[in-house]
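Encoded as structure tokens, the following chain is the form predicted on its own, with no partner shown.
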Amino acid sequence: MGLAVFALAGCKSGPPPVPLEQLNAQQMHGHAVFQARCVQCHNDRRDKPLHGPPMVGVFKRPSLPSGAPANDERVKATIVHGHGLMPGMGNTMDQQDLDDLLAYLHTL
């Protein structure tokens, strides 16, 4: 699997983040969910892999590390149901959470 992530997150860097002080408040508080209940898995603002692979331009590419689409759907799948070794947060996470979440993960 650390090669997959690796290959993933390739030897291409893309844009950079949104600065957080550029963030609106949905994307701002998206972020505080992420830094509350992600990142201790996680890296959002580094392209480097943690115990799962880092946020930084995951809907810049073409597919998750499991190889399923970058997109909302998938991604919101995979945080409500987890995948692999990440647990499913779906009973512990309300849908606004989940929306601000996937709208900070946006400007990664």
Second form
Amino acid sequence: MGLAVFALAGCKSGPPPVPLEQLNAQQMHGHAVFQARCVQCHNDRRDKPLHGPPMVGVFKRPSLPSGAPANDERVKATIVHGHGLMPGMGNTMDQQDLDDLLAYLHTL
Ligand code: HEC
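Let's compare: the form predicted on its own is above, so bring in the form predicted together with heme C.
Entire complex below, previous chain first.
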């Protein structure tokens, strides 16, 4: 019974995020960027909405909450240009930070 519940929950939420201590240098830097730029509005490792949807499993699902495909292009465009109530950050985030952030989001 306990096992069945566990299996069901696992199926719904997919594999868990890679533990922080197993991240490589680029992913660690992406985590720092997330803490600085995203954490006030998004949970990264908890499946709970904040101001925006949680980021856990963002690339493990076929689509983003808006229904757009969950791929690098779409997520980068969201960060650079914003989306709905989310402000765009294209002018204040350099390419390296953006790439590292994407690498981190892929571990969630
Ligand atoms: C000021 C609050 C705020 C900040 C800061 C913020 N977001 Fe968002 N984000 C939102 C809101 C609100 C939504 C839902 C927007 C909508 O669908 O109208 C959202 C939606 C998203 C989506 C889903 C887009 C879609 O197509 O469904 C992604 C991905 C995302 N944010 C990533 C990020 C990342 C990565 C960062 C950090 C660089 C970030 N956000 C920073 C508020 C924020």
